[in-house]
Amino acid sequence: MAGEPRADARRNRERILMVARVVVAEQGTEASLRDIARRAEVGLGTLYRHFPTREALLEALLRQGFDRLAARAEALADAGSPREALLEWLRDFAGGAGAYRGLAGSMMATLNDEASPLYASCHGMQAAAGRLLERAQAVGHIRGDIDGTDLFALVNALSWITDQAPSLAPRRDHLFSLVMDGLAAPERGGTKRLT
């Protein structure tokens, strides 16, 4: 008979998540699960009962942020300028994708892996952003030859670059502008500029 988890099980799960946020912030998405369990003062078996895989733990840590980004995309879909709505969402996404070292790679790995615990929340976020992209394309702000996967990969790549070369972090905004300019649909006279 399945019911509510026991109070101590709920406390263990919350303590594991609280500690995991800190450890993943320090060590990245490949953080030691043994270290997380030790710092949470639970056995490794307890951690695995709550989170059977690393991806399940990451999904629990990231779901709220992914859901927030999906909701933000939905809210921006009814906003004024499709161009501004898309840029605002992409800046928000790019900032979040750099939250943990290795997150950009983890997100890209789950795009087509329906078995991944990260897939559903990541896919929901990407689909919501895809609607912003389509809206901007419909009014001629973005090239018509890209899709949501292209956009997601390009902006995610910015986070990966600064993850791999932290010395480039101060150039993130400049690199973001370059990517966005490359996505802009040509204006009359052949010039392009989105940012």
Second form
2 protein chains.
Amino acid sequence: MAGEPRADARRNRERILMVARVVVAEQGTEASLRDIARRAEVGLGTLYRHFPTREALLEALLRQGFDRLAARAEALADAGSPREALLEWLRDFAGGAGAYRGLAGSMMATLNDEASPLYASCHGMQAAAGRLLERAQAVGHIRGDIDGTDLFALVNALSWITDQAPSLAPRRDHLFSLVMDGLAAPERGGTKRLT
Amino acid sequence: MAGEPRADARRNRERILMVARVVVAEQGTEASLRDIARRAEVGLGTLYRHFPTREALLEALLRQGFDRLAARAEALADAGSPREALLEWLRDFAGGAGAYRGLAGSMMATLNDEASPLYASCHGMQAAAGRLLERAQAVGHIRGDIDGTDLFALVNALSWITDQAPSLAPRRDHLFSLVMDGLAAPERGGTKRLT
DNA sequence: ACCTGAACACCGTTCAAGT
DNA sequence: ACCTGAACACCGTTCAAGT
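Previous: the form predicted alone; requested now: the form predicted in complex with the DNA:
The next block holds the full complex; its first chain is the one shown before.
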């Protein structure tokens, strides 16, 4: 079993992560790894030693957020209206998904690659959201012909829009609620929206 | 005024376009320009002389399709139910939008850059679709709180999904009709979908 | 007028050489 | 055990030299 990591190694790892957070915020998930190493004042090989792939680095940056969102889904599972619980989680998710440019694409890529270091936590988050979805479907709030994968793809696609066209950011929430409206199950004789 | 282009120049231009079509089909809109020049057996500078930017090359590849779709929208403007006309155009568009990986992103980028050589034909196509949308809204088939820009962004976002996750291609049409359902204006006392 | 490829400034990734 | 940066194979873009 490995002992404590050397102090310089630990320090380098932290420097890299701190700088990576800044550079990824600036350049997106496809940020230059060279640039990160440079600005962290660390050899390029050192970055690769700590994070052998870009996915490994992103994992360190994103896992916490993914796990938090998964936990949030679990918490919402026992509280309030199933429909409101789902919508609130999606709003929370969409907020985080817009944090880094390219993040929506990274998540979709991750979910299609079980070998990715991000797969476990990203898939776990998706699954937790799927359970919220199913609960809302069970009580007839959301149409039944959609599954967790579809929903996740849809919400990521909406995030991608402002990713490509920042000018559409103001209409972000509007597009979001518009699509969510579309997921509502047709009401069986309830009040109807007349406007 | 310029005379006829030299024969070799004309031949080179055509070679580049033919090869570009193949390479972009293989690698997407971010395909390697070097690779295109190599496979066209043309100097790299020759490619840049004929197409000074990547957008210029894409313009040559895509303009015809964009103009065709714009014309199609005009044709549909006088025929059939406004709702069906819009949906048919969107189906047509979505088919073409999936032709090249990265195309949805290129279109969104183009629409946010008036200086892009692709701007005119892409924006023209969007505007033509916008008129179909407005007609459907005028007769109350589509909810009024969405404009042509929103709609275009939505449909591109749906194309992007299969772009990132080819495994979701089978559910492409399903997601499409699901979102389109969501755009339908609430019916005022018409028959209701009960399933 | 047009073509060519070397040149430049960037990447990501690997690895021999150091401490 | 860990760090470093040169080395390699790629980019996009420009431009002096050729025909």
